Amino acid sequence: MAATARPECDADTIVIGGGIIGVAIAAALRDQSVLVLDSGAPRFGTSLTNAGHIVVSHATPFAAPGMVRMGFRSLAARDGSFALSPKIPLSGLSWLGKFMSKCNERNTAVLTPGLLSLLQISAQQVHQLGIPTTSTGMWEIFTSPRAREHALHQVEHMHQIGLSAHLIDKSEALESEPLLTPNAQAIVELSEDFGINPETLWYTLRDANPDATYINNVTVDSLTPFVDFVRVNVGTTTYSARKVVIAAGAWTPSVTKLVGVNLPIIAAKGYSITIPHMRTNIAHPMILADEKTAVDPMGSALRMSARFELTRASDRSISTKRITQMYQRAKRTLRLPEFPESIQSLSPWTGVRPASADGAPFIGPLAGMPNVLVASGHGMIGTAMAMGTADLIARYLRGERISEAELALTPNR
């Protein structure tokens, strides 16, 4: 049985946005009283259709060194992986300026270690949790003229972080995976990551306390922190927990400000299709490292995502366009079947993402509030790390050790 709240409390903890970040969470803390707070549909992030992907190599925060050229070519390329969308408020030049400041090697030296060792303790524990899982490493694909060179360069820099890569034999994949056209110059092997059906993740986890409480279809609309409890009113509903972790996702900032916090993330709307009734499966979760594609199988269906476009958090309209451009982008490594006549058929889904102005998330208590803690900014990595996030919310709530890595992530950095 879950522990028994303070009296005047309604849970130990209140857990505000039930997107995989938030159920993680839940699920993590089963030795205490859970209210799930969350907003529920359209509100709905990446967390039950995007690729699936489990990678410890994401380790380094999306604001990294080339990233502010890589911005400016693919905007001018429209390429489709890095966009601004007309709907994205006027916050984000702002964002983008926070951005572009970042982008330096001190910023990847500060936050690599602690994204590293989250992303680990979370590979560790979904495998524990007995989902299945890809049986091989993920397969990077390189097909630019420079596609060797890339390709050593990425397998040298998982070697410096302490994580498994090797170059695969082009003949030897191209054997491997039929899927895989010509047009694959180089692979490499990331050994530690995999896939997932991020679905079956988020009810496993959802699941996994079944002492939590969900509240659905429900908006914070204030916050109250005191010294020994907040206080969290929903219309005319209010709530109180001995602590109270935002995990809204791309709307964190519009709860973080209740209470006089302004968070720099940012919603950067993803795009997947899933392809049915594939005639050739595919063994390995890969990344098209030139077409920014994400792929991942699910049986013998084929999941793709892509495109990191700088929106509103309420932006969920889809573009046949962007799909039907990564589609045909992908084309240029796998074996696809023609475009089909309907779009329909793809199941053509869209999501936001909360994208931090340094690339990595803010984890842990909010300046002056103990009892407020933040678990958002997840960019594209918020599968991958929502079990260590968890973790690491978890020891904090419980005051168990926190390494210096790992404070690192605070939300006052």
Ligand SMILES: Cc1cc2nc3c(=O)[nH]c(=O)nc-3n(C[C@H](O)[C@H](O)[C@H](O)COP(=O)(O)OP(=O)(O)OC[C@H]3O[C@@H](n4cnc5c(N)ncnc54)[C@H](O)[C@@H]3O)c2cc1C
Contents of the next structure:
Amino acid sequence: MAATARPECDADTIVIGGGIIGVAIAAALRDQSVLVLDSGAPRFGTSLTNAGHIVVSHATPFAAPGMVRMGFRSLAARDGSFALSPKIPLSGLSWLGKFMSKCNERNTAVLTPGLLSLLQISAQQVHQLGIPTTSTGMWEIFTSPRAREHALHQVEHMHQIGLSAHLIDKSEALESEPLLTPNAQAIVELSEDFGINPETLWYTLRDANPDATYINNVTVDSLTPFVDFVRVNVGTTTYSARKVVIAAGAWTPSVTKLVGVNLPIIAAKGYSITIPHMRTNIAHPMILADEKTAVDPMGSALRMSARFELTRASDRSISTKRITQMYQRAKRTLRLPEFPESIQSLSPWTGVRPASADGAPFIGPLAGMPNVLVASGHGMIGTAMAMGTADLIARYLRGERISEAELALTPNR
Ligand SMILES: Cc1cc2nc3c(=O)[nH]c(=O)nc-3n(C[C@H](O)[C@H](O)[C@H](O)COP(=O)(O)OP(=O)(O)OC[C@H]3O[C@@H](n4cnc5c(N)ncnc54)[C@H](O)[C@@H]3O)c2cc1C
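Instead of the form predicted alone shown above, give the structure for the form predicted in complex with the ligand, please.
Next comes the full complex, and the chain you just saw is listed first.
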């Protein structure tokens, strides 16, 4: 890193990427000047139309024992929950190799405490923000022949990591959620989890720091760290700041590459649809465990999301076949209207999750570059971890204490 006289800075901190992670960081930095640069508008990212599940229960990293078997089973069954797109970049192969090597007990033991801390801070801060949330806990619903065994295992696992969960009596469940079909064999209530509208969270966080400046439609294409500032280039325009935080979602590797760092993050495409005007509302946000589908009540509409397809970050193509598959699978567990003639009435959407190879986000300064930080790789639970991530980044920037569990999330691991 060269020592050059620091120019007049445009901001104390520049955040690259204005998705839910970037906007949460800007909201947490109310004590300094912040500039958020986004190559599109956040709407083009992944954060606004997802399922909105705030899942403290998901504190185990995605790369966990059993996941390789589950992935192969899903690929063989072509059931759509996990898939490899023909558009997958070459780097996807090394990502897969790393992922497989991380699906072990040690990875789970090292990363779970940090994930749990981020999720608990986030859930608490979402409540403090006062945005509307579902008033009930999340239901995880099992339909397979081994449903009860899997449900009991889940309750035990939650208790082991210190979270509350319990089995719900099936007949009571069918009575209180008339949309459920009798195929719902076993139901677990995850008491600390809840649902929100992710778009409401994004706008609330943006408004929480009215002094932050947002510039859209600018792609950062060069990044030069000096001893006490960082130069950021967007075409011929130059910005400078004391610190930079890279929060570019599935595009993060293309930004860290600008400073010579190769982060194992790949785009994992998912779909959501929003069924308008349901005649019977549901109260509980739900995870259909065997269908690998998330279901979230949004007023009188119902949002459903599924699929984890490794691909390129630019791949936003929508497959009618996949949407139909997701709908028909969910229909085994939920009384849904007939599939509509036009899928457009379901507002089909895709987003690319930034999936890290070991299943946990990268948060903290890059090795040898104390003024370039990363906050990315949140995979399936970026909304649920956004405010905990922002809290951690703010503590790094203020030079405050970082716990052992949080240090385990360093991008240099
Ligand atoms: C179908 C689906 C359902 C989901 N459901 C849930 C859920 O229920 N709960 C949950 O917690 N999470 C969920 N997620 C995951 C969640 O959406 C993501 O983890 C989260 O949105 C990632 O946020 P981000 O800010 O890192 O990325 P993004 O929202 O993708 O933001 C990154 C931003 O960086 C910008 N950018 C990229 N490159 C550059 C550059 N060079 N210069 C400037 N800007 C740049 C992009 O334009 C983009 O706006 C779901 C995801 C999908 C796809």
